[in-house]
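Here you get one chain, nothing else, as C-alpha coordinates; it is the form predicted on its own.
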Amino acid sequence: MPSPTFLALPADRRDRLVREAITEFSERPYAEASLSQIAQRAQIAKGSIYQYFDDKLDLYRWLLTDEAPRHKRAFLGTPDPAGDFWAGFETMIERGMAFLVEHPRLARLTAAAADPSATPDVRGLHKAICEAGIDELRAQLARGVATGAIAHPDLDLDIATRLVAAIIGPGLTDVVLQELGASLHEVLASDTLRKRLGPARRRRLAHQAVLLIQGGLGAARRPLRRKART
(Lines of atoms letter the chains of each structure in order from A and count residues from 1; the text may use other names and numbers.)
(Lines give C-alpha, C1' and ligand atoms only; values in the text may rest on other atoms or scores of the structure.)
Protein backbone atom coordinates (compact mmCIF):
# COMPACT_ATOMS: atom_id res chain seq x y z
CA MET A 1 0.00 0.00 0.00
CA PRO A 2 1.22 3.56 -0.64
CA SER A 3 3.18 5.28 2.09
CA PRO A 4 2.19 8.59 3.68
CA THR A 5 5.02 10.15 1.64
CA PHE A 6 3.29 9.12 -1.59
CA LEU A 7 -0.09 10.38 -0.42
CA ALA A 8 1.48 13.73 0.50
CA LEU A 9 2.89 14.27 -3.00
CA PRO A 10 1.45 17.11 -5.10
CA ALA A 11 -1.45 15.77 -7.14
CA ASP A 12 0.28 16.22 -10.50
CA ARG A 13 3.37 14.24 -9.44
CA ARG A 14 1.28 11.51 -7.85
CA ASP A 15 -0.98 11.24 -10.89
CA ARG A 16 1.98 11.12 -13.28
CA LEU A 17 3.56 8.22 -11.38
CA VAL A 18 0.25 6.33 -11.29
CA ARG A 19 -0.35 6.94 -14.99
CA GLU A 20 3.09 5.71 -16.00
CA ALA A 21 2.90 2.68 -13.70
CA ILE A 22 -0.44 1.68 -15.24
CA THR A 23 1.06 2.09 -18.71
CA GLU A 24 4.09 -0.06 -17.88
CA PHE A 25 2.11 -2.87 -16.25
CA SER A 26 -0.54 -2.83 -18.98
CA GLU A 27 2.02 -3.12 -21.77
CA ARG A 28 4.20 -5.86 -20.27
CA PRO A 29 3.71 -9.02 -18.20
CA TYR A 30 4.36 -8.40 -14.51
CA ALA A 31 7.66 -10.30 -14.60
CA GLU A 32 8.94 -8.06 -17.42
CA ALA A 33 7.65 -4.75 -16.07
CA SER A 34 10.38 -2.47 -14.77
CA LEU A 35 10.41 0.03 -11.92
CA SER A 36 13.31 1.70 -13.68
CA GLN A 37 11.16 2.27 -16.75
CA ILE A 38 8.30 3.60 -14.61
CA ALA A 39 10.69 6.00 -12.87
CA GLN A 40 12.12 7.18 -16.19
CA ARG A 41 8.67 7.78 -17.64
CA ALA A 42 7.52 9.58 -14.49
CA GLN A 43 10.74 11.65 -14.46
CA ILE A 44 11.73 10.63 -10.93
CA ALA A 45 14.62 8.71 -9.42
CA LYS A 46 14.01 4.96 -9.13
CA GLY A 47 14.83 5.17 -5.44
CA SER A 48 11.87 7.49 -4.96
CA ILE A 49 9.48 4.66 -5.77
CA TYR A 50 10.81 2.74 -2.75
CA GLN A 51 9.85 5.71 -0.60
CA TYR A 52 6.30 5.30 -1.85
CA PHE A 53 5.90 1.51 -2.10
CA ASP A 54 7.74 -1.47 -0.60
CA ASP A 55 8.57 -3.03 -3.98
CA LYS A 56 7.20 -3.72 -7.45
CA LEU A 57 4.58 -6.16 -6.16
CA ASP A 58 3.36 -3.64 -3.60
CA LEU A 59 2.83 -1.05 -6.33
CA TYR A 60 1.18 -3.56 -8.64
CA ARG A 61 -1.10 -4.84 -5.86
CA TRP A 62 -2.25 -1.31 -5.05
CA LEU A 63 -2.98 -0.53 -8.70
CA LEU A 64 -5.04 -3.71 -9.10
CA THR A 65 -6.94 -3.76 -5.82
CA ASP A 66 -7.40 -0.04 -5.16
CA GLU A 67 -6.64 2.35 -8.01
CA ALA A 68 -8.22 0.45 -10.93
CA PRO A 69 -11.38 -0.54 -8.99
CA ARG A 70 -11.77 3.06 -7.80
CA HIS A 71 -11.73 4.32 -11.39
CA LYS A 72 -14.17 1.61 -12.48
CA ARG A 73 -16.62 2.34 -9.65
CA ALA A 74 -16.55 6.02 -10.54
CA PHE A 75 -17.13 5.18 -14.21
CA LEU A 76 -20.01 2.78 -13.53
CA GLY A 77 -21.73 5.20 -11.17
CA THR A 78 -24.05 4.39 -8.29
CA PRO A 79 -27.45 2.82 -9.05
CA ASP A 80 -30.45 4.89 -8.04
CA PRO A 81 -31.93 3.09 -4.98
CA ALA A 82 -35.38 4.37 -5.94
CA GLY A 83 -35.01 3.51 -9.63
CA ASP A 84 -36.06 0.41 -11.52
CA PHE A 85 -33.74 -2.40 -10.43
CA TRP A 86 -33.51 -4.19 -13.77
CA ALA A 87 -33.03 -1.00 -15.77
CA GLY A 88 -30.18 -0.06 -13.45
CA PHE A 89 -28.70 -3.56 -13.71
CA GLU A 90 -28.79 -3.39 -17.50
CA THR A 91 -27.08 0.00 -17.42
CA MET A 92 -24.37 -1.39 -15.14
CA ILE A 93 -23.64 -4.19 -17.63
CA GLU A 94 -23.51 -1.73 -20.54
CA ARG A 95 -21.20 0.58 -18.61
CA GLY A 96 -18.94 -2.36 -17.83
CA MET A 97 -18.43 -2.92 -21.55
CA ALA A 98 -18.01 0.83 -22.07
CA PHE A 99 -15.21 0.82 -19.48
CA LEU A 100 -13.28 -1.63 -21.66
CA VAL A 101 -13.70 0.72 -24.62
CA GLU A 102 -12.84 3.96 -22.86
CA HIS A 103 -10.20 2.76 -20.38
CA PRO A 104 -8.24 0.05 -22.25
CA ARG A 105 -5.08 0.49 -20.18
CA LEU A 106 -6.92 -0.29 -16.96
CA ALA A 107 -8.70 -3.19 -18.66
CA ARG A 108 -5.35 -4.54 -19.90
CA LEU A 109 -3.88 -4.14 -16.42
CA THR A 110 -6.60 -6.33 -14.90
CA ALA A 111 -6.56 -8.85 -17.75
CA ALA A 112 -2.80 -9.30 -17.43
CA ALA A 113 -3.22 -10.45 -13.82
CA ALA A 114 -5.44 -13.31 -15.07
CA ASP A 115 -2.62 -14.74 -17.19
CA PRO A 116 -2.19 -18.38 -16.06
CA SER A 117 1.58 -18.03 -16.53
CA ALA A 118 1.72 -15.21 -13.96
CA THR A 119 3.52 -15.71 -10.67
CA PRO A 120 1.47 -17.14 -7.77
CA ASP A 121 1.39 -13.73 -6.07
CA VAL A 122 -0.09 -12.13 -9.17
CA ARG A 123 -2.60 -14.95 -9.70
CA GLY A 124 -3.66 -14.47 -6.10
CA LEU A 125 -4.31 -10.80 -6.79
CA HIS A 126 -6.62 -11.66 -9.66
CA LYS A 127 -8.56 -14.02 -7.43
CA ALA A 128 -8.92 -11.28 -4.82
CA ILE A 129 -10.23 -8.87 -7.48
CA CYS A 130 -12.76 -11.45 -8.66
CA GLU A 131 -13.97 -12.08 -5.12
CA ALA A 132 -14.37 -8.34 -4.53
CA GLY A 133 -16.48 -8.18 -7.67
CA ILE A 134 -18.58 -11.09 -6.44
CA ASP A 135 -19.19 -9.27 -3.16
CA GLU A 136 -20.37 -6.14 -5.00
CA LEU A 137 -22.64 -8.17 -7.27
CA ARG A 138 -24.10 -10.06 -4.31
CA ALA A 139 -24.95 -6.73 -2.67
CA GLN A 140 -26.72 -5.60 -5.86
CA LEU A 141 -28.75 -8.80 -6.11
CA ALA A 142 -29.60 -8.56 -2.43
CA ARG A 143 -31.06 -5.13 -3.15
CA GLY A 144 -33.12 -6.70 -5.90
CA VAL A 145 -34.45 -9.24 -3.42
CA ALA A 146 -35.16 -6.53 -0.84
CA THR A 147 -37.13 -4.44 -3.35
CA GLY A 148 -39.07 -7.42 -4.71
CA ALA A 149 -37.50 -7.20 -8.18
CA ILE A 150 -36.10 -10.68 -7.53
CA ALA A 151 -38.67 -12.91 -5.88
CA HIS A 152 -37.85 -16.53 -6.70
CA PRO A 153 -38.84 -18.58 -3.63
CA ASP A 154 -35.99 -21.06 -4.00
CA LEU A 155 -33.23 -18.52 -4.59
CA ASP A 156 -29.85 -19.20 -3.01
CA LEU A 157 -28.21 -15.78 -3.21
CA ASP A 158 -24.63 -17.07 -3.06
CA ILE A 159 -25.17 -19.55 -5.89
CA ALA A 160 -27.21 -17.05 -7.92
CA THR A 161 -24.48 -14.42 -7.58
CA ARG A 162 -21.80 -16.67 -9.04
CA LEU A 163 -24.05 -17.85 -11.86
CA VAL A 164 -24.96 -14.27 -12.76
CA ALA A 165 -21.27 -13.33 -12.57
CA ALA A 166 -20.51 -16.08 -15.09
CA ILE A 167 -23.11 -14.67 -17.49
CA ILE A 168 -22.06 -11.02 -17.33
CA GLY A 169 -18.35 -11.84 -16.97
CA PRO A 170 -16.81 -14.67 -19.03
CA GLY A 171 -20.06 -15.40 -20.86
CA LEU A 172 -20.63 -11.87 -22.12
CA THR A 173 -16.93 -11.44 -22.87
CA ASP A 174 -17.04 -14.54 -25.07
CA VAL A 175 -20.08 -13.16 -26.94
CA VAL A 176 -18.32 -9.82 -27.49
CA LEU A 177 -15.18 -11.49 -28.80
CA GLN A 178 -17.22 -13.73 -31.11
CA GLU A 179 -19.04 -10.71 -32.54
CA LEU A 180 -15.81 -8.78 -33.03
CA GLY A 181 -13.97 -11.83 -34.38
CA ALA A 182 -10.91 -11.16 -32.22
CA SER A 183 -9.18 -12.20 -29.01
CA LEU A 184 -9.36 -10.14 -25.84
CA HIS A 185 -5.73 -9.13 -26.29
CA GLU A 186 -6.45 -7.91 -29.83
CA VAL A 187 -9.51 -5.93 -28.72
CA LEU A 188 -7.67 -4.25 -25.86
CA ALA A 189 -4.80 -3.34 -28.18
CA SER A 190 -6.92 -1.99 -31.07
CA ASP A 191 -8.83 1.29 -31.08
CA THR A 192 -10.60 0.16 -34.26
CA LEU A 193 -11.92 -3.04 -32.69
CA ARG A 194 -13.04 -1.28 -29.52
CA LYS A 195 -14.95 1.32 -31.55
CA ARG A 196 -16.97 -1.54 -33.02
CA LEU A 197 -18.24 -2.18 -29.50
CA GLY A 198 -20.31 0.99 -29.72
CA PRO A 199 -23.25 2.10 -27.56
CA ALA A 200 -25.95 0.40 -29.65
CA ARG A 201 -24.15 -2.95 -29.60
CA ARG A 202 -23.41 -2.65 -25.88
CA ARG A 203 -27.06 -1.90 -25.09
CA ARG A 204 -28.24 -4.84 -27.19
CA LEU A 205 -25.86 -7.25 -25.49
CA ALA A 206 -26.66 -5.91 -22.03
CA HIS A 207 -30.38 -6.27 -22.71
CA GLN A 208 -29.94 -9.86 -23.86
CA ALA A 209 -27.93 -10.68 -20.74
CA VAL A 210 -30.65 -9.22 -18.50
CA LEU A 211 -33.38 -11.13 -20.35
CA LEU A 212 -31.44 -14.33 -19.76
CA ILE A 213 -30.92 -13.58 -16.09
CA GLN A 214 -34.53 -12.54 -15.55
CA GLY A 215 -36.02 -15.52 -17.31
CA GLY A 216 -33.63 -18.21 -16.20
CA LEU A 217 -33.50 -19.47 -19.82
CA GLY A 218 -37.32 -19.60 -19.82
CA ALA A 219 -37.27 -23.23 -18.71
CA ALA A 220 -40.53 -24.37 -17.13
CA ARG A 221 -40.58 -27.26 -14.74
CA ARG A 222 -42.42 -30.13 -16.40
CA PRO A 223 -43.89 -33.21 -14.73
CA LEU A 224 -42.04 -36.44 -15.34
CA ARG A 225 -43.63 -38.73 -17.88
CA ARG A 226 -45.19 -41.86 -16.49
CA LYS A 227 -43.92 -45.07 -17.95
CA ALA A 228 -46.41 -46.64 -20.30
CA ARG A 229 -47.95 -49.82 -18.99
CA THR A 230 -46.92 -52.93 -20.80
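Since the one above is the form predicted on its own, can you give the form predicted in complex with the DNA too?
No partner chains or extra molecules come along with it, only the chain itself.
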Protein backbone atom coordinates (compact mmCIF):
# COMPACT_ATOMS: atom_id res chain seq x y z
CA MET A 1 0.00 0.00 0.00
CA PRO A 2 1.43 3.31 -1.01
CA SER A 3 2.14 5.91 1.66
CA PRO A 4 0.02 9.05 1.95
CA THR A 5 3.03 10.87 0.60
CA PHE A 6 2.65 9.00 -2.65
CA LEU A 7 -1.06 9.59 -2.94
CA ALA A 8 -0.55 13.31 -2.42
CA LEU A 9 2.11 13.49 -5.11
CA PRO A 10 1.86 16.02 -7.95
CA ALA A 11 0.09 14.26 -10.80
CA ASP A 12 3.03 14.60 -13.15
CA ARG A 13 5.52 13.02 -10.81
CA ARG A 14 3.11 10.30 -9.82
CA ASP A 15 2.25 9.45 -13.38
CA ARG A 16 5.85 9.24 -14.44
CA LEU A 17 6.55 6.74 -11.73
CA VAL A 18 3.46 4.66 -12.41
CA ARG A 19 4.04 4.63 -16.14
CA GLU A 20 7.62 3.51 -15.93
CA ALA A 21 6.85 0.94 -13.26
CA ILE A 22 4.16 -0.61 -15.41
CA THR A 23 6.49 -0.69 -18.36
CA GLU A 24 9.26 -2.34 -16.41
CA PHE A 25 7.09 -4.95 -14.74
CA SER A 26 5.33 -5.77 -17.97
CA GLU A 27 8.57 -6.31 -19.83
CA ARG A 28 10.45 -8.57 -17.46
CA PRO A 29 9.56 -11.20 -14.91
CA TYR A 30 9.20 -9.83 -11.41
CA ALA A 31 12.57 -11.13 -10.33
CA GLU A 32 14.34 -9.36 -13.14
CA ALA A 33 12.44 -6.10 -13.03
CA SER A 34 14.72 -3.44 -11.65
CA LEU A 35 13.75 -0.61 -9.34
CA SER A 36 16.84 1.23 -10.47
CA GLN A 37 15.57 1.19 -14.03
CA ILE A 38 12.19 2.48 -12.99
CA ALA A 39 13.68 5.24 -10.88
CA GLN A 40 16.05 6.29 -13.58
CA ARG A 41 13.49 6.33 -16.37
CA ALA A 42 10.93 8.12 -14.21
CA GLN A 43 13.54 10.67 -13.18
CA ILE A 44 12.84 9.96 -9.56
CA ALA A 45 15.38 9.22 -6.89
CA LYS A 46 15.60 5.58 -5.95
CA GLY A 47 15.24 6.55 -2.33
CA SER A 48 11.95 8.27 -3.05
CA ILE A 49 10.36 5.06 -4.21
CA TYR A 50 11.06 3.71 -0.77
CA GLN A 51 9.20 6.60 0.73
CA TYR A 52 6.16 5.78 -1.35
CA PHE A 53 6.24 2.01 -1.10
CA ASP A 54 7.59 -0.44 1.44
CA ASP A 55 9.62 -2.33 -1.10
CA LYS A 56 9.65 -3.76 -4.60
CA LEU A 57 6.80 -6.15 -3.84
CA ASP A 58 4.67 -3.41 -2.37
CA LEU A 59 4.93 -1.39 -5.53
CA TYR A 60 4.21 -4.42 -7.68
CA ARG A 61 1.23 -5.33 -5.55
CA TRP A 62 -0.23 -1.89 -5.83
CA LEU A 63 0.08 -1.87 -9.59
CA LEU A 64 -1.52 -5.27 -9.81
CA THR A 65 -4.36 -4.79 -7.36
CA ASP A 66 -5.16 -1.13 -7.72
CA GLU A 67 -3.76 0.62 -10.71
CA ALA A 68 -4.33 -2.05 -13.34
CA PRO A 69 -7.86 -3.00 -12.23
CA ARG A 70 -8.86 0.65 -12.06
CA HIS A 71 -7.85 1.19 -15.65
CA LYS A 72 -9.37 -2.06 -16.76
CA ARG A 73 -12.68 -1.28 -15.16
CA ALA A 74 -12.69 2.17 -16.69
CA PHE A 75 -12.00 0.65 -20.07
CA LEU A 76 -14.54 -2.14 -19.89
CA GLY A 77 -17.39 -0.04 -18.59
CA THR A 78 -20.20 -1.61 -16.60
CA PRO A 79 -22.13 -4.37 -18.38
CA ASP A 80 -25.83 -3.95 -18.77
CA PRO A 81 -27.44 -6.58 -16.52
CA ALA A 82 -30.75 -6.19 -18.25
CA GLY A 83 -29.80 -7.13 -21.81
CA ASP A 84 -29.52 -10.55 -23.37
CA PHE A 85 -27.12 -12.73 -21.37
CA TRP A 86 -25.12 -14.17 -24.24
CA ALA A 87 -24.93 -10.93 -26.13
CA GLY A 88 -23.58 -9.31 -22.98
CA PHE A 89 -21.15 -12.15 -22.49
CA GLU A 90 -19.86 -11.81 -25.99
CA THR A 91 -19.44 -8.09 -25.58
CA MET A 92 -17.51 -8.61 -22.38
CA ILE A 93 -15.11 -10.95 -24.18
CA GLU A 94 -14.71 -8.55 -27.03
CA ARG A 95 -13.92 -5.73 -24.62
CA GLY A 96 -11.36 -7.92 -22.94
CA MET A 97 -9.58 -8.48 -26.20
CA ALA A 98 -9.78 -4.80 -26.99
CA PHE A 99 -8.10 -4.07 -23.68
CA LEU A 100 -5.33 -6.46 -24.54
CA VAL A 101 -4.82 -4.72 -27.83
CA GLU A 102 -5.18 -1.15 -26.61
CA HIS A 103 -3.35 -1.43 -23.31
CA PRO A 104 -0.92 -4.24 -23.88
CA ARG A 105 1.33 -3.26 -20.99
CA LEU A 106 -1.49 -3.32 -18.49
CA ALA A 107 -2.89 -6.49 -19.98
CA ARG A 108 0.50 -8.06 -19.76
CA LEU A 109 0.80 -7.06 -16.16
CA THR A 110 -2.50 -8.70 -15.40
CA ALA A 111 -1.59 -11.78 -17.40
CA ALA A 112 1.49 -12.22 -15.28
CA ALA A 113 -0.84 -12.91 -12.41
CA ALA A 114 -1.50 -16.25 -14.05
CA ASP A 115 2.14 -17.26 -13.82
CA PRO A 116 2.16 -20.26 -11.55
CA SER A 117 5.85 -19.97 -10.85
CA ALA A 118 6.89 -16.97 -8.86
CA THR A 119 8.19 -16.64 -5.39
CA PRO A 120 5.84 -17.23 -2.44
CA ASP A 121 5.09 -13.54 -1.84
CA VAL A 122 4.29 -12.96 -5.46
CA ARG A 123 2.26 -16.12 -5.69
CA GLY A 124 0.00 -15.06 -2.86
CA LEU A 125 -0.60 -11.87 -4.69
CA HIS A 126 -1.37 -13.59 -7.94
CA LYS A 127 -3.71 -16.04 -6.29
CA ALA A 128 -5.76 -13.29 -4.71
CA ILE A 129 -6.18 -11.57 -8.04
CA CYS A 130 -7.17 -14.74 -9.82
CA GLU A 131 -9.74 -15.64 -7.20
CA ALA A 132 -11.27 -12.19 -7.45
CA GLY A 133 -11.64 -12.66 -11.18
CA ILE A 134 -13.13 -16.11 -10.69
CA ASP A 135 -15.64 -14.80 -8.19
CA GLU A 136 -16.79 -12.14 -10.57
CA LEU A 137 -17.18 -14.61 -13.41
CA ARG A 138 -19.04 -17.05 -11.19
CA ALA A 139 -21.54 -14.37 -10.26
CA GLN A 140 -22.07 -13.59 -13.90
CA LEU A 141 -22.61 -17.22 -14.84
CA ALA A 142 -24.98 -17.58 -11.91
CA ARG A 143 -27.01 -14.81 -13.44
CA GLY A 144 -27.08 -16.79 -16.65
CA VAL A 145 -28.36 -19.80 -14.82
CA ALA A 146 -30.99 -17.71 -13.06
CA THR A 147 -32.26 -16.29 -16.33
CA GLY A 148 -32.30 -19.67 -17.98
CA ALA A 149 -29.64 -18.70 -20.50
CA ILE A 150 -27.51 -21.44 -19.06
CA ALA A 151 -29.20 -24.71 -18.56
CA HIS A 152 -27.10 -27.81 -18.50
CA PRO A 153 -28.40 -30.77 -16.57
CA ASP A 154 -25.08 -31.79 -15.04
CA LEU A 155 -23.61 -28.34 -14.46
CA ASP A 156 -21.25 -27.83 -11.56
CA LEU A 157 -21.02 -24.06 -11.37
CA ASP A 158 -17.66 -23.93 -9.61
CA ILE A 159 -15.96 -26.19 -12.06
CA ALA A 160 -17.58 -24.61 -15.04
CA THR A 161 -16.56 -21.16 -13.90
CA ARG A 162 -12.93 -22.13 -13.74
CA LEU A 163 -12.99 -23.79 -17.12
CA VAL A 164 -14.73 -20.86 -18.72
CA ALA A 165 -12.24 -18.55 -17.06
CA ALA A 166 -9.46 -20.52 -18.71
CA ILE A 167 -11.13 -20.06 -22.07
CA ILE A 168 -11.59 -16.35 -21.87
CA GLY A 169 -8.28 -15.83 -20.07
CA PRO A 170 -5.24 -17.74 -21.29
CA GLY A 171 -7.23 -19.30 -24.11
CA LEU A 172 -8.29 -16.13 -25.84
CA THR A 173 -5.01 -14.42 -25.13
CA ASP A 174 -3.30 -17.27 -26.87
CA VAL A 175 -5.64 -17.01 -29.82
CA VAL A 176 -5.14 -13.28 -30.09
CA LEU A 177 -1.39 -13.62 -30.04
CA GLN A 178 -1.62 -16.31 -32.66
CA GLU A 179 -3.69 -13.94 -34.77
CA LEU A 180 -1.05 -11.29 -34.33
CA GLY A 181 1.55 -13.84 -35.22
CA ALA A 182 3.60 -12.53 -32.38
CA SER A 183 4.51 -12.97 -28.78
CA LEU A 184 3.18 -10.58 -26.21
CA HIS A 185 6.58 -8.99 -25.99
CA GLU A 186 6.61 -8.12 -29.62
CA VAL A 187 3.16 -6.65 -29.26
CA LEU A 188 4.45 -4.39 -26.52
CA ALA A 189 7.18 -3.15 -28.75
CA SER A 190 5.18 -2.30 -31.82
CA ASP A 191 1.99 -0.27 -31.73
CA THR A 192 1.30 -0.84 -35.37
CA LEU A 193 0.32 -4.41 -34.62
CA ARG A 194 -2.76 -3.09 -32.94
CA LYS A 195 -4.30 -2.37 -36.25
CA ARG A 196 -4.22 -5.99 -37.20
CA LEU A 197 -6.84 -6.93 -34.66
CA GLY A 198 -9.59 -4.42 -35.28
CA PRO A 199 -13.11 -4.55 -33.83
CA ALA A 200 -14.52 -6.78 -36.55
CA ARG A 201 -11.86 -9.41 -36.13
CA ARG A 202 -12.26 -9.22 -32.38
CA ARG A 203 -15.97 -9.75 -32.61
CA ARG A 204 -15.44 -12.83 -34.71
CA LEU A 205 -13.06 -14.30 -32.19
CA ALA A 206 -15.37 -13.46 -29.31
CA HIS A 207 -18.13 -15.17 -31.16
CA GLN A 208 -16.13 -18.34 -31.59
CA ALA A 209 -15.41 -18.36 -27.89
CA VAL A 210 -19.03 -17.86 -26.95
CA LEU A 211 -20.00 -20.57 -29.36
CA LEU A 212 -17.80 -23.03 -27.55
CA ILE A 213 -18.86 -21.94 -24.12
CA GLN A 214 -22.52 -21.70 -24.98
CA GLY A 215 -22.65 -25.17 -26.38
CA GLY A 216 -20.79 -26.52 -23.41
CA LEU A 217 -23.07 -24.81 -20.96
CA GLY A 218 -26.18 -26.23 -22.53
CA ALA A 219 -27.73 -23.11 -23.90
CA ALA A 220 -30.25 -23.47 -26.67
CA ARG A 221 -28.30 -23.57 -29.90
CA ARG A 222 -30.25 -21.23 -32.09
CA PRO A 223 -30.11 -17.72 -30.71
CA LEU A 224 -26.62 -17.28 -32.07
CA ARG A 225 -27.48 -14.39 -34.32
CA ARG A 226 -25.08 -11.85 -35.69
CA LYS A 227 -22.67 -12.82 -38.39
CA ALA A 228 -23.19 -16.45 -37.59
CA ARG A 229 -25.55 -18.61 -39.51
CA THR A 230 -28.31 -16.11 -40.17
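Numbering follows the first chain given and starts at 1. Computed from a prediction, not measured in an experiment: that's the story for all the values here. For clarity, a rigid core is taken as the largest C-alpha set superposing within 1.5 Å between two forms.
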After a rigid core superposition, would you say the CA of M92 moves by 2 angstroms or more between these two forms, or not? no
Is it true that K127 shifts between these two forms by 2 Å or more at the Cα, once the core is aligned? yes
Core-superposed C-alpha of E27 shifting 2 Å or more between these two forms: yes
